[in-house]
Structure formats: structure tokens, C-alpha cells
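One chain follows as C-alpha cells, the form predicted alone.
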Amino acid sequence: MILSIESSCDDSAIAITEISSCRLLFHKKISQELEHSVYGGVVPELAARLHAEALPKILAECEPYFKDLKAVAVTSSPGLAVTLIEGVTMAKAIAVALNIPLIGVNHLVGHTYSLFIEKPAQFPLTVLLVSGGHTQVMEVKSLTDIQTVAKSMDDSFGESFDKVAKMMGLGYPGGPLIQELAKDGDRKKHNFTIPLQGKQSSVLAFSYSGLKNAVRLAVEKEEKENYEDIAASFEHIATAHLIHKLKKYFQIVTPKTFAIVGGASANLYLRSQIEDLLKPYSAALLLSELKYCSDNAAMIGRVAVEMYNKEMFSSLKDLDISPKSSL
């Protein structure tokens, strides 16, 4: 079995995965959403302190599995430096104490493998990763052959939802709150502009800073009872931006199997719009289970099984955090 640890942001999670079958034997996550909601976003130092409290409590529940562990895996990149170090330090201690190999996992690869928790991996894939820290399109041919073909030039899709929710005083995390508020709103009420059109329409990249500022101006002008329309219009345009750029990309590469991963992939409006986009291509759509969309240790364990089988181990000396690492 492999024990995996996730602490890249504000979720403390540990999983136990059986190597031979990829079966998830144990998974527990302690969310910090309540503690950070009063600040409208993640406070790194607070997150690190909460990880230091939560991870040992979860680890204590895993003790019955210790005798069967063949490796310990941990998210080492990307993420918040002060939170990544909590997980990496614990993983190194476990590796020394049990004399087992150490596996450092890229968090973004983990999100891709969230599609395959307790399932065989299926490649090649075109993957849209949408989360609080990243918005990018990747061509994934295998564990070690991943090419990023487009990414955000500023704010991410998920981050823009968090920031708009904060503008409206809704709390954190913003994605579910905006989605709920938008359900009864008019998506056409506010004519926000789809980013990177016009002269830059051919640019294969994403940008949410301009849309975020347009929403801020609308929030300042409107009464709270009209926030539903702002939320709906924002969700519509934020998604339309993704669809617009994917259409551009599909003129170059015809999708065969397409996947959406990351915390923001749980957005139901996004899922429905992607489904409509793929229909003319008869492309298959892969989605993670909703419980595995956000950060979790099960996806890290699933990657670790592949890395273990390929003997992709890290030494205690060389494994370090890489907060800004990408693919």
C-alpha cells in the first residue's frame, strides 16, 4: 500500500491506496473553509498552522496500515510554500521511520489522475484544468508526457469566482456560492465582455483580471438584491471565455477524449457548456466524481501507484517543495 499526503493549500488529507488494484482503502480530508471564510480567502500562515494540527490526527487513524506500506507519497509542488512544507516534512519523517521510499507528486498531475481513482488510467486525453490557482489546457499522453498548450495570463477561473464572491460579501470558497446565487439570476442582464477577443482573439491563453474588474464595477452600482443577476452574468461570461478559446484550439486539434479536472470542474454550468461544445465532435467527456474535484489525497495516491511501479522515487535530500512549479 501507499500512504499519500496532500497539503498544497487549505485541505489536509491523507489516503491509503492498494498498489496492485488501485483500490482506495482509506481517505480522510479535513477542510479549513470555515476558518478562512471570515477572511474571504486562504491565509497561508493560518493554513499551515491548521495543517500542523490536522495531519497528525488523520495519520493516527492510518496506523493499522503502517506494516503494509511500501511507499509514502506527498504533494511537493505547486502550492503555498508554508503548507507544502507541512506535508513534505511529515512524509520524510514517515519514510525514515518505516524505511520506505519517498515519492514527490506534482499537484497538477494529481488532478489529472483524479479521473482514475480506483480505475485504470486512460490516455491520450485533452485536459482542461480549472482550479483556484490554475487554468490551463494540457495534452496528456502518459504520466511522463504532458504538454501545456494554453494557460491563464493572470487570474485563474477558480480564483475569479473566489474574488467575485468576496466582492459580494458571500464568503469563501466562492465557486459553490456563486453557482448557487446564479441559479435564479439572468445570465444576459449584464453585458460583460468575453476576455481576449478582438485583436487578441487568436491568442491561445486565458485572462480573468479584466472580467473581474468589470464585475467589481457592477457590484458597486447594484443593490444586493440584484447580485443574482451579476453572479449569473459573471458565471456565463467566465465560462464563455473558456468555450471561446477551446473552440479556437479545436480548430487545430480535434478532441477525441476530453476531461475537466480541478476544484472548479465541479461547476455544473461549466460541465453543461462543455458537453454542448463536444457534441459536434462526438468526443467522450471524462469527469472526476464531485468529491474528488477539489484537492484530495486520493488523487495523489493514484499518481503515486504509477510512479511506484516505474520506481520514480525521491531521495530525502533532494525532495523539496516547489511552490510555483507547473507543467
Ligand code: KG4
Given for the second form:
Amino acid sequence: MILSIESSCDDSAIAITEISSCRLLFHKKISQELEHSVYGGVVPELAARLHAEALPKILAECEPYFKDLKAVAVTSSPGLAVTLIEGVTMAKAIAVALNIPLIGVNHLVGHTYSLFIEKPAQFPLTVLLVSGGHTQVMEVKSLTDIQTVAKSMDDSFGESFDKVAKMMGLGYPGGPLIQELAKDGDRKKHNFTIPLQGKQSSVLAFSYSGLKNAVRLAVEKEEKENYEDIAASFEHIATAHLIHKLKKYFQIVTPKTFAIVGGASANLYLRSQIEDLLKPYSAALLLSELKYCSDNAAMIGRVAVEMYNKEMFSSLKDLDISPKSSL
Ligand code: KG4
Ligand code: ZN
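Next up, the form predicted together with the named molecule, please; the one we just looked at was the form predicted alone.
Let's see the whole complex now, leading with the same chain.
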């Protein structure tokens, strides 16, 4: 079995995965959403302190599995430096105490493998990763052959939902709150511009900062009772931007199997728009189970099984956090 730890942002999670079958034997996550909600976003120092409390509590529940552990895995990149270090320090302590190898996992590879919890992996795949930290399209051929073909130049898709929710005084995380508010709103009420539509703008880039600022002006102008129309129009344009770029990308590379992963892949409007986009290509759509869309340790454990089988271990000395590294 492998014990895996996730602490890259505001979720403290530990999983135990059986190596031979990829079966998830234990998974527990303690989220910090309530604690960060009053600030409208994640406060890194507060997050680190909460991980230091939550991770040992969850680990205590894993004690019955200790004797069967063959490795310990941990998210070591990318993420918040002060929170990544909490997980990595704990993983190193476990590796020393139980004399087992250490595996450092990239969080974005983790999101990709959230598609394959308790399942065999399936490649090649075109993956849209939409989370709080990232918006990118990747061509994934295997565990070690991942090409990023488009990414955001500024804010991420999920982050733009968080910021719009903060402007409206709704709390954190903004994704589910905006989705709920948008449900009864008029998507056409506000004519926000789809970002990066010009002929010169690259097919291979996203941008959310301009849309965020346009929404800010609308929020300042409108009364609270009209926020649902702003939320609906924002969700529509934020999604239309992804669809517009993907359409262009599909003129270059025809999708066969397409996947959406990351916390914001839970967005229902996005899911329905992507389904429509894929129809003419008869491309298959893979989605993670809702409980594995947002940050979790099961996806880190799933990657770790692949890395264990390839003996991709790190030494105590070499495994370090890499907050900015991506794919
Ligand atoms: O993957 P994740 O848990 O953490 C990161 O790796 O960043 O993603 C969290 C992000 C947050 O920005 C949150 O607002 C967004 O995912 N999110 C959503 C929805 N549910 C979560 N965004 C849009 N619609 C949703 N339903
Ligand atoms: Zn994530």
C-alpha cells in the first residue's frame, strides 16, 4: 500500500491506495473553506497552520495500515510554499520512521489521474485542467509524456469565479456560489466580451483578468438583486472563452478522447458546453467523479502507484517543494 498526502492549497487530505489493484482503502479530507471564507480567498499562513493541525489527526487514523506501507507519496509541486512544506515534512518523517521510499507527485499530474481512481489509466488524452491555480490544455500520452499546449496568461478559470464571488460579497470558494447564483440569471443580460478573440491573439492562450475587471464595473453599478444576471453572464462568457479557444485548437488537433479535470471541472454549465462542443467530433468525454474534482489525496495516491511501479523515488535530501513548477 501507499500512503499519499495532499496539502498544496486549502485541503488537508491523506489516502491509502493498494498498489496491485489501485483500490482506495482509505481517504479523508479536511477542507478549510469555512476558515478562509471570511477573507474571500485562501490566506497562506492560516492554511499552513490548519494543515499542521489537520494532517496529524488524519494520519492517526491510518496507523492500522502502517505495517503494510511500501512507500509514502506527497504533493511537492506546484502550490503554496508554506502549505506544500507541511505535507512534504510529514512525508519525510514517515519515510524515515517506517524506512520506506518517498515519492514526490506533481499536483497537476494528480488532477489528470483523478480520472482513474480505482480504474486503469487510459491514454492518449486531451485534457482541459481548470482549477483555482491553473487553466491549461494538455496532450497526455503517458505518465511522463505530458505537453502543455495552452495556458492562462493571468488569472485561472476557477480563480476568476473566486474573485467575482468576492466582489459580490458571497464568500469562498466562488465556483459553487456563482454557479448557484447564475442558475436563475439571464446569461445574455450583460454583454461581456469574450477574451482574446482578435485574429492576432494566440490560439494557445487564455486570459481572465479583463473579464474580471468588466464584471467588477457591472457589480459596482448594479443593485444586489441583479447580481444573478451578472453571475449568469459572467459564467457564460468565462465558459465561452474556453469553448472558443478549444474550437480553434480542434482545427489543428482533432480530439479523440477529451477530459476535464480540476476543481472547476465540477461546473455544470462548463460540462454541458463541452459536451456540445465534442458532439461533431464523436469524441469521448472523460470526467472525474465529483468528489475527486477538487483537491484530494486519492489522485496523488493513484499517480504514486504508477511512479512506484516505475521506481520513481526521491531521496530525503532531494525531495524539495517546487511551488511554481508546472507542466
Ligand atoms: O482543483 P482545486 O480544488 O484547487 C486547485 O488546485 O486550485 O480547484 C479549486 C477551484 C476554486 O477556484 C473553485 O472556485 C473552483 O475550483 N470551483 C468551481 C466550481 N467548483 C469549484 N468553479 C466553477 N464552478 C464550480 N462549480
Ligand atoms: Zn488542485
